[in-house]
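First comes one chain, alone, set out as structure tokens in the form predicted alone.
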Amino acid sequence: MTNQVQTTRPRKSLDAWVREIIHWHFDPATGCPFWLDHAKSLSWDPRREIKGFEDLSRFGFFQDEWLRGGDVRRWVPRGFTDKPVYVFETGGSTGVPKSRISIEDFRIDYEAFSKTLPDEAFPFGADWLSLGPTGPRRLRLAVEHLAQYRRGICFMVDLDPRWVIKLIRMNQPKMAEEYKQHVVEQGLTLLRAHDNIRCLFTTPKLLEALCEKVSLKKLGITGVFCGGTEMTPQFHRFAVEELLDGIYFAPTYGNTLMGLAVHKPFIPEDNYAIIYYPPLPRAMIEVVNPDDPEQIVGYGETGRVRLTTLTREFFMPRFLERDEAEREPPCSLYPWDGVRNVRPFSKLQTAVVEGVY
């Protein structure tokens, strides 16, 4: 099969898009040095060569370790020299982060978000509680900014994943539960402190933790938007019907490279699966055959996340992601296709440790 984007409007508008971020990344007035210097090893020109997003196979695939390290300054493009830059690293691994720069691209991709999430679940002037990663994470201020978008006030709490990984890596597994307790029990202090707090955003491990000690429900939660690899259908089903209570239930599926896919709404047909669909056109997600990464799978077949970033802030072509998913098809509110129950991708699954995501 093909990698078509499944209806014609869509098509065109990623199509337009993929054009306007090349001449962008492209322009020695505009782009990147990164992808200036990379232009110089080519044999031909994206500006004038790219034309659509199926071009964009010419690049071959964006390597891991290009992000890993270096100068980071090589990715701010110069249509940006006179703003502030932030960085940010991804997940919880340890070693050497990927780090990607961001100026304004939190900002938007939340208050996108914002726009799915239904107001009486989340109330405008209703206060947040992030309960989660936070330090160099993206998370820390683009959750922040969607409480602040929706005029409410976010109160933190920080998990580190990378200490997490480590005591499981040293056999304490002990120990990594009492430093989730301990994290747990700051989300409660705050909870019952602080009357306006009706959102929360969390992982599925600390959700679950939560709800065997309180009612969220009855400290006033209303809404939860809730992510990580952790996630699965058995989770999703056990979430509604266990432990919030009637209490509306986000799940999500992003990261510091793409941005933040929203969630299908739930329907019972979809029997709790978790669908995804990415943030068109700023991000495309693809199911490829893991041992032919060229090659798109066929609706509810199961392959491997190939990841393009498309803003004006990150150019990332056809990156290959740690995690697997089945190929779904577009629905009505996203004419797109998406993903369906994202995990880590099973041939690296002896390599990756979860921790509490």
Contents of the next structure:
Amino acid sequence: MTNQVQTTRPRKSLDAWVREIIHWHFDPATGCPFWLDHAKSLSWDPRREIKGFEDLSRFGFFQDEWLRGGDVRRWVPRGFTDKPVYVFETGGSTGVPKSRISIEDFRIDYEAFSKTLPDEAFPFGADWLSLGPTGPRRLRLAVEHLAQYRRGICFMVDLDPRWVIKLIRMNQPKMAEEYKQHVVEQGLTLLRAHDNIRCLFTTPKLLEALCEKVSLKKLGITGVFCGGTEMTPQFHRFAVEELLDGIYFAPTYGNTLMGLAVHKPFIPEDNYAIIYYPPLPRAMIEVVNPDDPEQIVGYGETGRVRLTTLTREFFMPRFLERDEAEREPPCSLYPWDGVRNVRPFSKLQTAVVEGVY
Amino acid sequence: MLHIPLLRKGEPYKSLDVVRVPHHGMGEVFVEISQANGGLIRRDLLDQETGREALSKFSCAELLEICSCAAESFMNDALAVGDDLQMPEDYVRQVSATTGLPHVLVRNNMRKIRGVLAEMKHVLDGLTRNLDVQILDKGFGEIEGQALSFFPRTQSLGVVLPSNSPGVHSLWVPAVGLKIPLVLKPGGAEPWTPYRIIQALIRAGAPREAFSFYPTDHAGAGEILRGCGRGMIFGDTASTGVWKDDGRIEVHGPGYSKIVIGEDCIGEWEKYLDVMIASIVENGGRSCINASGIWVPSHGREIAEALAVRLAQITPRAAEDDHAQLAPFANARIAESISQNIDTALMQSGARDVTASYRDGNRLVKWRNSSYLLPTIVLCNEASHPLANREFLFPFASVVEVEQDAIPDALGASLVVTAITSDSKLVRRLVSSPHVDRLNLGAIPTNVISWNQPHEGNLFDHLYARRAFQQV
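Since we've got the form predicted alone here, give me the form predicted together with its partner chain too.
Starting with the chain above, the whole complex follows.
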């Protein structure tokens, strides 16, 4: 497959974009305090020596704790001093959450993602229901923006995943179940009361819970955008074969740090594997050897996910995610590397409560 | 590769999520088991009426006949396991491969299950106190002028099963005779027995819709117990604790089964050595009905020494060896952890590993690539010692010397107590103890049990309730 897909042009664009982003972040007039300070500790000048994506290895690996606590303003690029700034947080299932600032990125990412959604399933002008994590997560604003970008209005139901995680850790599965039902009931009330809701964003577990109560198709839903937690091929198959009655299903992989990956449209040959491609050139996903994360694994091989985010708002080179996946070859729609069946990194699993909401 | 599918109301379903279970000794993948996602289980459990209606079409008498035929089929026939056929000897080899249980012990358990299926009428007579089961067919009836009516408390029985020993499956099988469909979550290393029992019952004429079989994870097990009106869970205190206050769920945790010898019989303790050995060792010491404590008012040291001498002769043997008595641990780290726990507790004064003096080397041994824990007898001077009331997954027992008057209170919760005594006061106190689940009076090994007796609850009472009933 790799041989049939033209990968040279995207790679050149990526290298050019990397140079542009490095110049922005390491220019004292536009860069953020964190990277400008970091540059002082280097014996080389990123603006001179980073010529392309491969050269980012000179930065080593982005450290998780850099985003946990401290002055969040050190991440705001001087080039955006006058802009309103949001701060988004990761799930919070691993101690102090990681924080990331955002200005327009979530809008840009979701507008790009919008172009991958089929209009017949997510009609322009149709309203949305977002039933999932809210609070400090970017999903809350991002899904609403997606709806608005497609000229819809987004109804929202709150879900606090940190409370769910806490209930699980307190060995209170019944209470967690009651909380889930509380969220689902609110969603159902909105779906029944507003005929123009055609599009749904929700998490895998909430989608299951909704479909236990109603037929989403009968309620007029035509497209489901699903994400927020791990999704297995079996869940994908179950959703398509048993939950959705032919409703278009868009599984996604995204996070606060990277943005939003795009799913490869379903074909039977993939046997419900969930395949994502990063939003090049704004982010890159690689799969690396967990024991030697400098090494990219071969196509089809399993490894740890390494993220690189390349936007003017946020530069995050080579961050080792808490996920693992198989490396997926480029395809004609997305002629660059993707990932297959992302799931929690098995070597870290004991420390992480995941997929509970 | 051999693949075990889910059964969704009896229909095989091959999941895209699979767990590959290795051979306990050789390490290579032996079987691939489909895993049910939680949503699939929840969705299936939205319709529990289909299974119940399918069973209701049969009279209890017909179902008892089906159980009887299934007994022979389970024991002798080639039955489906996924897309393959499983001969009885394949079953024996497969159970042994993933659990470590020697073939001879698997065969013993097979006979136990066969017996329960074949004698289902006798089992139900015991559980229902000789109720005419036609009353369950009709819902009401009359016995000796008394009007009786029973109704099912549930549309299905959800059971979260262990991997320790196939014999445990004898406990849920009577639900079929009681017309209650089953939703089973097998133990991770032992899908073989529940799958084979289901296939035998279907072969014998039971409706397949009455059987759901969901290998799944911890969360999936929770979905089964939450989704079924009545449930059973087997496991250690940590995994069952969350259900202990839920009246819908029968919790089958550690047994802490014991032998008690009274002052009147203790002078003849040597007469009971075989009963003690059998209670500790049979079935590889892996059952909740194996004795993990010998409680005596005196002669503790002599008893511990005598047990140790006999038990030290037990060593690992090949799985195929008819004299094998020990099962290796499928997960070597569990064996290491158990042995370390015992050693740590022994550092506290008041207890001694008596077997250590009689065996060559350590308790934990590696033999033919497998980890074994050799039988262990610990002598405890006080009932409060951390090892006095412990249970492990191998032949382990503490000999605890306590004044006779203190024994009934000191025993704590005990699944089986074999009391070797004629002392009326001691007997009376054990009979009235709420902590003793099964009581044997006399020299009956703790692991010899009648299936027509309640076991950590009466299955009939769990599944049915009696209502007031009048008719003109």
